[in-house]
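What follows is one chain in structure tokens, specifically the form predicted alone.
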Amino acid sequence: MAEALLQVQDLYKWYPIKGGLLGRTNGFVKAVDGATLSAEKGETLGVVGESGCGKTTLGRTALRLTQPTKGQILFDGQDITSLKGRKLKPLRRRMQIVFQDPYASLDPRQTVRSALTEPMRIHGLAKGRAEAERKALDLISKVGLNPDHLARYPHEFSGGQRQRIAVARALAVSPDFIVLDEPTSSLDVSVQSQILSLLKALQKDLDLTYMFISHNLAVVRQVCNRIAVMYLGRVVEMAETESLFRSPKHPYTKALLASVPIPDPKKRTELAVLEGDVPSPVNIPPGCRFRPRCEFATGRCAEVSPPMKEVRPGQRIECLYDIDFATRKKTEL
């Protein structure tokens, strides 16, 4: 088994709901509610799930962009859960993020040159302006743009070019780990392919580790080595990519894959639709949180919160049963 670069253990991120004249806390939005996963060195770990399941909050909390409510975050063997200020600064260089909307994540008053050289100066990675300029030229070339683009502002670029700049900015501090938060969802399909190819080439050349957050299962299958499936703030299934697509074991994963449109009309069937609505992250149901929408649920599912168990080598699910979806036979784990 490869060495884990990032380990997240029982991670929680709850946002307080305040109300009344005194601003008292009336409840919590449980965005991440006990998530556990790991990213191995050099791999691309996919994180998928419906909108609002906590994917982005998990990525931001793992990077310590937001303070976790409780749990543990290990980066390269170091516990970074409670680090603050100067102690956290060296890790900022090693951990970076590419946001979903490149236009919103780039400073409109900052040239590309400034966006790339500023983090170098902050982390002491360039000795003087000449070296910073040289490194910026190298970065802009690596992401497929021209040297004259360094003098331009974000509004002068297309969406695909802006995302290339966002990738170059993340690479400016020579990181080891990058969270890619839906980096292609706002781009045209042809541009998506270019950005994905760029990310794969950069990973190979620079020995990067990615956490790839997306709701596009076709993209995830193309770029990820392993996949973590999230539902209501928890990881409910984790497996190698082809194992998960070939034989999903959790009912939610099965429903997600069944909802993907098939381009071949001869193989096309009516898309599977999950019954019911996603429960509120404020009032999560007891027991298995997927129980209200699961056709295989039993009375025991309402009483017991299922632990994560391995159903086959490298594939783990958070369910009380190992289900054969063809025969509908349930085997208790």
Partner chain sequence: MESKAGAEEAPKSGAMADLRYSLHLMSRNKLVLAGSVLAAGTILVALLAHVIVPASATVDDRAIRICWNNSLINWHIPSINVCPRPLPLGTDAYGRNLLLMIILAVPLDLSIALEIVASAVVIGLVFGSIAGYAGGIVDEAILRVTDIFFAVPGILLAIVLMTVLGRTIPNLTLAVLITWWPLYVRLIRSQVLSEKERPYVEALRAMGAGRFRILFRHVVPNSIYPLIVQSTLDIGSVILTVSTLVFLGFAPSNIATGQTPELGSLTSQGSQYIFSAPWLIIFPGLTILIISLGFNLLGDGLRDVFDPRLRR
The other form holds:
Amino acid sequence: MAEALLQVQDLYKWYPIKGGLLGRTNGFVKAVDGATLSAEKGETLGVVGESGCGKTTLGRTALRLTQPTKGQILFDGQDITSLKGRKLKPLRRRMQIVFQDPYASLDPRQTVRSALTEPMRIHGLAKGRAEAERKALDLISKVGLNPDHLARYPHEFSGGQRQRIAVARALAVSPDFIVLDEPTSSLDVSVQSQILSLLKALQKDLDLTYMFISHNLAVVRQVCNRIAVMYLGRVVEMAETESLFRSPKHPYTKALLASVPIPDPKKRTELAVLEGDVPSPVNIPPGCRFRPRCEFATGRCAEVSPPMKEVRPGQRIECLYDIDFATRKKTEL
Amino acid sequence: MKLYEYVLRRLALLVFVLLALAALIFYITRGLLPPAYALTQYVTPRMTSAERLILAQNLGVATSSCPSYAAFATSAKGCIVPLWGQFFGWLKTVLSGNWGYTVLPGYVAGTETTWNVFWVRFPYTAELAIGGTILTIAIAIPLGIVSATHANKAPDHASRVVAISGYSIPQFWFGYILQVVFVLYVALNGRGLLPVGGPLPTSCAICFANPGSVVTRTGFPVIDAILSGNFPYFWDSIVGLILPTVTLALTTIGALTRILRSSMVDALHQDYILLARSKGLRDRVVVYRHALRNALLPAITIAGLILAFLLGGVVVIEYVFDFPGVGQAAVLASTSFDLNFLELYVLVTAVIIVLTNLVVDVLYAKLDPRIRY
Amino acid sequence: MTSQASVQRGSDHEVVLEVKGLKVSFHTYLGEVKALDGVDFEVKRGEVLGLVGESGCGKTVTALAIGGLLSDNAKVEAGQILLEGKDLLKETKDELRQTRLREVSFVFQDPMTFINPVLSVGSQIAEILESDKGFQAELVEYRIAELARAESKAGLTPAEVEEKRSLEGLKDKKLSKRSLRRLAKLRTLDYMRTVRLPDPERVYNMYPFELSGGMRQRVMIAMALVRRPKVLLADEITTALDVTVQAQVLRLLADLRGKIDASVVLITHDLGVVSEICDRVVVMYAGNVVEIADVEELFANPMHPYTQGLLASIPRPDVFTKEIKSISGSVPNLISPPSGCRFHPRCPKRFERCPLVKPPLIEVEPGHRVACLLYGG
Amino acid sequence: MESKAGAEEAPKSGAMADLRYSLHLMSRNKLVLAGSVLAAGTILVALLAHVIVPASATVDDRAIRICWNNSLINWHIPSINVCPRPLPLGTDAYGRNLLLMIILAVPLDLSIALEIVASAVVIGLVFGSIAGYAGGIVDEAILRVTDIFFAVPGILLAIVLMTVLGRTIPNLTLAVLITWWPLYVRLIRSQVLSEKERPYVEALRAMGAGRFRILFRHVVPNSIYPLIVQSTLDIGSVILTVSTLVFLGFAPSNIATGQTPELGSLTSQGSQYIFSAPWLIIFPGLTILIISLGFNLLGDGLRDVFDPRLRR
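Return the form predicted in complex with its partner chain of this protein as a structure block, the form predicted alone having already been given.
Shown next: the complete complex, the earlier chain at its head.
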């Protein structure tokens, strides 16, 4: 097994809901509620799930953009769970993030040149203007834009170009690890594939590790080596991409995959419909959190919170049973 | 959180704000002046030095160990209670309703209390402010709606000019202009059409100038006239309010119109308006049911600010129109150094504004289902 | 639902809505945005037509033009929009409003911003029925029919018998405001059930923020269906939804098509959704229709280079593609659109004539039309 | 909406284009144009006042006090004094040329207003950005302090202050400033709050940028437009407030009586002669109206020009 660059152990991120007479805490939004996963050096780890499943919070907490409530985050062997202030700065150089909305993630009053050189200034990575300029030129060509784009402002670019700038800015500090938070979901399909190809190429050239957060299973299938499926703040299944898509083991993964329409009318089948909505992360059902929507749920599911277990080499699920979906036969794990 | 809990919390905050404001006002009117000033409105001319010392001690300004009034008056060491201690003494005194004797011109020294003077004058101001509020709402809301529904067309430009001119006009000047106009140029049989001074006009073409028999029960001229069944007096009180309220409302009409216009324009560009139109609803329904409900929300939140505008405006209006309310007295109080009157005025105004804001916030919560306390 | 039975797809080729040579431009500070440059397509009775393309291709503008809902700075330069033969572009403002009320209804994307936040969702459905006298007779008949159905099934309570009798007396008379409200609410509740909103009585009085995205989308669909339109324009209705909820809504649409007599125009950029429920597809690019075909035909045999590129660039959930293909360049700016074929700057198969001639939409195979010079024109 | 997207794709070239677009929006709006002309005119008059008006103009000439000699306006007042020589706006109670007195008053009012607004902006920037960015207890404390000032009409608080501090011009400036700064704290705070939630701020944090860099290099500059709008509008409002206070007598006696010209005091001086010499009131007040209107029109127009919702 390859070396893990990022390890997230039993991570919790609860946001308090304030209210009441004295502003006391009435409850928590349990955005991340005991998630465990790891990203190995050089791989692309996909994190998928529906809105509100905590995938974005997980990404941000892993980068220490927020303070986790509980749990442990190891980056390259170092425990970074409770680093604060200045101690985080060296970490910021090694970890970066690319956001969903490239326009909003760029300061509208900053030229591309300034956006690219600012991180270098912050971390003292370029000696003098000339070197910064040279590095900026290098970056801009790396992401497929022209040198004369450096003098422009974000609003002068198309969506795809803006995302290229955001990627270039992330690369400005030569990081090892980049969280890609829905990097293509605000883009058009024909442009989406350009960005995906760019990200793949950059990973190869610069030996990057990606955490690719997405709700789009089709995209995830094309770019990720391994995938973590999240549901209500927990990773419910983790597996190599191909085994996950060929034979998902968690009933949620199974339902999720079956509800994606396939762009081929010949393969038109009745979409499997998972009834109900995703429950709110405030009132998480006890026991297995997927139980209320699960067609295989038993009495035990309400009582026991299933631990993560390996069903097959490299494929782990948080479910009490190993279910054969064809025969609906359950084997206790 | 329940609504009553929210109200309780807001009331606690309100008490805090009023206390802090009291401290600020106390600091300005007492802390910045020599301690002997504190006695000004409590002494009577015939008081002896010994009595004055006792008074100073009772008011919590002089220490109990202070040997003589002379020592107190010269701020001798150990004679003066520290400022924060004075504050509590002051608070105790004024909260019991003891605001001393008025030193306003027109009153014999040491005969009439500040408290009485304030409350006799207050109803006049209240009528003026209420009239101003009604006029503001009655004009500003339709104007704002017309402006927004005809955004960037002639009616919008016209209403923009009216609104901006409204809050660019010096109120004191406009008051005089109205007087000039209604005395010199708009007159019937040599008498100005509308009364230009005081709540009870004596020379105007359309008023009766007949105070008649009115029993003062509430202190509010209009209400007392109704209670006494004296129609001429009622009519005169109303007519007397016209010019002052128009002048008063001028500034606030502009402010409210502009805010309503912008929130309405904003609402009209929202997606839910497109949906409402796509449903084939009539324009009237789209504008009033769908847009206005949403647009009113930001507009009513500034009600507190508007009220502060109005209550500040009365000072000028009453001065210009020789209107016997508290605002006119404030200017007099400043020249005659009646600090207690000003303190009382500030605190009463603050209570009104803060309570209004509370009511507005509760109303907001009622109108906007998204807000849950 | 209605007495008219479902119309089977494809069995009837009657055209309900026809858009002919529609040209729309927007006046902006930067210049004239030529948003639609001659859009032609037709909607057949009972079909689900997919209108696909990337952002800025003019899908939404087309839909808004059909409903007469374009913003003030828009101008229809040319064309016809024929709804059962009558030209909607020639209608007055009020006639258009009536058309939206009775014949063409909309469902928009992201219902969070589209449903009025301060009004209860039920009232926002019922207000449609209350807003027009035209619905009165229909509401009464509808209720009588409902009572009659209940009578034949399980019999009526005495109160219901009384209600039916009084309604029959009311048939041609003006309803009181109260009974109009009541009937509108009953019909609303019925349609809320149709779109499978759970516990309609409770949801009726709820506010949009209290509902999940899927429920809000159902509310919007109920709003569109309650007046029994001839055409339902659904603009990106699944875009803001999670996949599992999207699947629910698609399932609902599939189930509804047997029950409603409306033709559906499904505007989307998601080819997966198109292949899932559409009968025919119109592909748009930069304000032009570039290809129209039956859904199987289009996916099996895309003719226009843009359609080919688009199909190649969508990542598929069912297979792993080693190399992700894409169309080079980006969507053109429509203030100064490319001359001739608007796709030519990005087209891998362009030749000399492409920048010179605007390709007409020609039928290459029966039912399969393409606007590309490779196929003539 | 797609129509908007279409507009967005248009070619632009940097900050200059942004500025050009702003100017275009401004020039298209006639009211803004009028406002800019008035505001610029006011500033010009203020700068040149002491050049235009000879020092001798302030000397009293009791012989020609309160007279009118401008055939364009007939006041229809029976016993009006006719000046021996033509004077465009007649003379005041000290027999001085009223037009020149008004011109002389403009720089005083404008400089007081500018001082107040500039100080309020600085205080607002400091405390508003601290409150907005720090949040928590600091924010709460600053907010509660501003609450106190929002509970009193500004003019009333200014009167109390002037009563105690004494009637001088610095005290007048201070009194108005004290009632004005909380507005800016609130404005900047809410701007900073909404700005700091924008994803680019999180991107900057992820990049390792420090709090001060984020706040002063990015967040504050991005919050500047509403500040420009508000301060332009406030120049108009502050001139009104200042002249009102002077009118009510809250200024040193030489100013309050109109001896040293100020717009409010000139009006106040005329109030005694309201029915016999209305020009004494009309023209100084009209000047206040025009100046205030200029800045208000400009500010109101700038709000439209800078409004991101309308710029899309």
